[in-house]
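Take a look at this one chain, the form predicted alone, written out in structure tokens.
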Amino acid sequence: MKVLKFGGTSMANAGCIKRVKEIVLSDPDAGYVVVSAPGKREAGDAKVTDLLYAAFRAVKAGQAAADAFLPVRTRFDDIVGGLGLKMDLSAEYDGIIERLDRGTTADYIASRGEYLSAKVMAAALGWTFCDTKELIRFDDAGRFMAEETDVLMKKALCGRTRLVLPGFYGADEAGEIRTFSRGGSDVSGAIVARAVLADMYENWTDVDGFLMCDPRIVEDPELIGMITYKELRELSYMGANVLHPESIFPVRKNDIPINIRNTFNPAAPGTLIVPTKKFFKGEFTRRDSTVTGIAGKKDFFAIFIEKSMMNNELGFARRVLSAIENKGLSIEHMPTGVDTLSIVIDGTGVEPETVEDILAEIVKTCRPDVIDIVRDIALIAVVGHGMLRKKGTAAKVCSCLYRADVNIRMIDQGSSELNIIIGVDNADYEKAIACLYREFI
């Protein structure tokens, strides 16, 4: 049994939805379909979710709700007409407009794109619509309640198939709609797959799968045919996101494989994401390779601290980390020496005043001999289970970057030997990615 999730580009217009219908009805194992709101039809177009947020803001500013909602209504009417469906969404539109008129939440309005999309998809397939408002639970603070949701899902879906469910939202215990972060339909699909103990969770999008590195840096990089959950986590952390970063956790609990597929190229096998322990047991095999993928991000900064006899000073590292925690920041890496400590932090959106406050607190509580800050660092992750078995991988990384005239500011290898993290100057980021790809791929 499969759960198939289709993203916004797959639901963008009637032509796309006809492709989705063909994919679903041609697969005898398809049991559940989860859909996003319609995405962009072409460059410069607006996603339905963005149109809904715009309508919410317009009503707040005094525009009539019916007028503000008209672009969304027109979009869905065009889809229904293009599919030749004999369905009338007027009652649904009226209910949404009424909620807009008398005041509602942004979460409720944003969720209506998925809601209407699932209604249309169910009609197109001749399947049953099932509202995730009743199945996905959030607490009063908007935090997803995984175990409570799994119980509700299992009870509601047991013995039922051929269901279409909207992604992206659920409800809190008071019945108010709550949404995941943008892209959260991936999470919804994974939640359904976990509840029904699916054999496969297929996530259909507009790309053939995960690429071994950023195609904006390396022209036509190879596709990753198979990747483990752990490898995916490492690459996703570094920005290689085809899936919502939280979407693997529900299926990971039950060791359900994920297949990334392309709605517009259904013949392509895509990327298969497999449970790590099953991979090591030999249940899934792939061609032997040292490196599975390379990914990175720019704009980190590092705080460098030096103090004699640091290793004998009880609580030194804790005080440093507390100064960072007190400013609401988390650390990325923490390379250490006997008398030195470096803290690497994502600098995106961090104000200079915040950094100065952290440095002042460290000076006050730790009294270092030297404290310095290095800005504009890019981190690059070289990821692959094959590194565990191949001698000299770190040496190849260093020699490759040396030949490319790239200075390494930091190098850190995880204890699992699954990845090597390299810190380089922002200015050398693209050059470093390209030379590492050529070296290993």
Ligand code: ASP
Given for the second form:
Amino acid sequence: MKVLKFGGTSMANAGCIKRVKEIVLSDPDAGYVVVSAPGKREAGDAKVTDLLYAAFRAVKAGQAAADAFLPVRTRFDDIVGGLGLKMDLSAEYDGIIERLDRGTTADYIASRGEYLSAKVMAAALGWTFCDTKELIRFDDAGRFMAEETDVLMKKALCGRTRLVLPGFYGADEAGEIRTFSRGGSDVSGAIVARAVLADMYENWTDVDGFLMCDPRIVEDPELIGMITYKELRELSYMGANVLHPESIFPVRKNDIPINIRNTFNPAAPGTLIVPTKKFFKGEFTRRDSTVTGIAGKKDFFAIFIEKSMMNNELGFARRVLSAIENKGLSIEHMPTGVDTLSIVIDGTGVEPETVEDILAEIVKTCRPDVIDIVRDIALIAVVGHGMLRKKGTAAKVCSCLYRADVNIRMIDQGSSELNIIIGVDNADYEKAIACLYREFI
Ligand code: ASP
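Would you mind generating the form predicted in complex with this ligand now that we have the form predicted alone?
Now the full complex is given, and it begins with the chain already shown.
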């Protein structure tokens, strides 16, 4: 039994939804469908979720709720008309307009894209709509509650198939709608797959699968046929964004593979994401290479601290980390030497004053000999199980970057020997990725 999740571009208009319908109805193993809200129909178009957030803001700023909601209503009316469905969504629209008018949460309004999308999909397939409001549980602070959700979901779905569920949201214990972060329908699909112990979680999107690196940097990079959860987690955390990075956690519990497929090229086998290396055989091929993929992100900053005999000073690292934690920031990497400590932090949205405060606090509590900050650092992850116990991978990384005239600011090998993280100047980011790709792939 499979769970099939369709993303925003697969649900963008009636034509796309007809393709989705064909994919689902031609697969005898398809048991559950999870959908996103309709996405962009072409470049420059708006996603329904963005239209909903905009409507929420417009009403707050004084616009009439019915007017603010009109662009969403038009999108769904076009879809229903284009599919030739005899369904009337006006009572649903009125309910949403009323909630907009009365004052509600942004999460509630944003969730209506997936809600209406699932209603339409259920009607198109002739399947049953099943609301995730009752099945996906968040706590009062909006944190997803995995185990409570699994119990609720298992109970509700047990013995039932041919269900369509909206992605992206659930509700807290008070019954208020809560959403995942953007792109969260991927997580909903994974939660359903875990609950029904699916044989496969198919995640249908608009690309053939995971590429070995960013196609905006390297022309036509190779596709990854098979990748493990851990490799994928490293790559998607570092910016490879085909799948929401949190989608792995629910399916990991039961070793359920995820298959990334392309709604617009259903013949392509896509990328298979498997629990461990043991799965590297059979229908999908695994390229025999040291490196599975390369990904990265710009705009980190690093704090370099030096103090003689630092290693003997009890609580030194703790005091440094507290200064960062007190400002609500988390750290990405922490390469150390005998008398040196470097901390790499994601600088996106961090105010310069916050950084100054952190430095002042470290000076006060740790009295370092030297403290310095380097901004505009890009981190690049070279990821692959193939590098496990293989000699010379780090040497290859360094020599190829040296030949490309890229200065390495930092290098850190994960303890799992699954990845090597390299810090370079933002300005060298693209050059570094391109030369690493040529070296390894
Ligand atoms: N519709 C939501 C978004 O645009 C969630 C999703 O599509 O996964 O982020």
